[in-house]
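One chain comes next, on its own, written as structure tokens: the form predicted alone.
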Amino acid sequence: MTGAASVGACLDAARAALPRLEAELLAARALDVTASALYAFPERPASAARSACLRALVTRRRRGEPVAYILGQWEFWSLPIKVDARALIPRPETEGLVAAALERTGPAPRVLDLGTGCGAIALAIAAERPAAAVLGVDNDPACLALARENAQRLGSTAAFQHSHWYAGIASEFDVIVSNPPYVAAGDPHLTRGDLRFEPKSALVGGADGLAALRSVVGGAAPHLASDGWLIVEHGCDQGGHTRRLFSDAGFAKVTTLQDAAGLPRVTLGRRS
């Protein structure tokens, strides 16, 4: 991949180096065509420019920085959501708890999103419910500032505003919904992948991963409306103990459901 080359080779270079997948979205992103040019045009010249670029991209990757932030953008719930540092990269496990959330809506809900980060989920909500009163909150002005962001760059009607948990909080709400920290302080994970690169306050809850959803689940019931639910995002061995944050904090139907990999990933229950 030196000097000028077709559209092809730069291609052909990126995916000896890393997974296809990735490869093709990088190819894309720094050669300025879409995924399916890259197969269509291979012969296509690509300047030295480009080339060069793409090389970038890749030596970046190859270093361990998540994709989604050499992108800079990242897809969620079919929007094109902006990412950097400031915030955890959206999960399509998180789409679940998107999905819960509609199944448990009106036309025109009462939502909080706690913790909203990037505004994913308060934004993949609105975009579903357009008569729906969104709000999203976060400690992190940073986090608040690219959640704004991506409201206004989507046109959407879901509102930011600044509140540790419920703190800042005096509405009532159908609906509140949060991906909370949940990795254990010690969890070695932290220390590989693209987890190295986020941001550690939005990952750790605690010694037990469990600080801030003892938070959100019993500081919830004041906040909901008669009949409201909460929905919680954990990690995959912490469904038992959040059943039990729910029924010690008093809600009812408390069920956990699985993410696409079959793995207990998101907890509900109805205030009683």
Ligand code: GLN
Contents of the next structure:
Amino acid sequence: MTGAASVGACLDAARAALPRLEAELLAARALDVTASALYAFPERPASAARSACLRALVTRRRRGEPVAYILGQWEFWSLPIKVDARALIPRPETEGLVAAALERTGPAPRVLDLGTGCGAIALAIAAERPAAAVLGVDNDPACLALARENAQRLGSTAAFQHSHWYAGIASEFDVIVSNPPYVAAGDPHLTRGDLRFEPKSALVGGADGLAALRSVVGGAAPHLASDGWLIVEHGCDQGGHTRRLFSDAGFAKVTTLQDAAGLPRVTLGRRS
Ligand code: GLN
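Mind pulling up the form predicted in complex with this ligand next to the form predicted alone we just looked at?
Starting with the chain above, the whole complex follows.
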């Protein structure tokens, strides 16, 4: 009989197979301890069942499955967001879009999040602006179910509704935000890394990656208050194209913001 493994030995085995952060996240989950306890109490025993669970999670990750999907939860804007293969995994770049929206709103804005997916953007804005009226829409009922589940778990005031872009939207908003699918259909990144596991409908924006951005930007004005803002995320090589879409749609103060890596990532404009 092999003695019970220790937390430290399990962590070491995971770290030999995966990057450190990934190993820590999976070990903390499988061994049911906090990330700091992994290092503070390495001598604690880990049951055979827990160490086998960790090996299974490491194997899934080694086969490519995103850590966020393995954990079933991912942090966005310091909120624990439930995630699974129904929706895109919220990314740190998108926190820049949230920050840009918050900088341009008063205490009680009416906010529309188009293509909300797991609801991350809408939930983050609602968390920061308790008096806001935040509506997230998605064309995919599976995403709406996930977003509503997240709202319930977080006790959020954000509401979610079915709509293909603006098709089901009658009201007016102070801010419209969107992280639409913006990867070009033939982009080789779709066959690599986490993107292989995420829904294509959340990633692919037509042949040139701009199809959804055209719908979001082109249809915004009738749904925006007269000084309202449209704020969208896009690919790092789509800043010029996106600014052009904004200008063609009559937006003023059109600006592109960079992400933490210094890449053009978010474009915004004011309805004039
Ligand atoms: N930022 C994602 C990626 O390229 C794409 C997200 C999207 O299409 N909205 O990894």
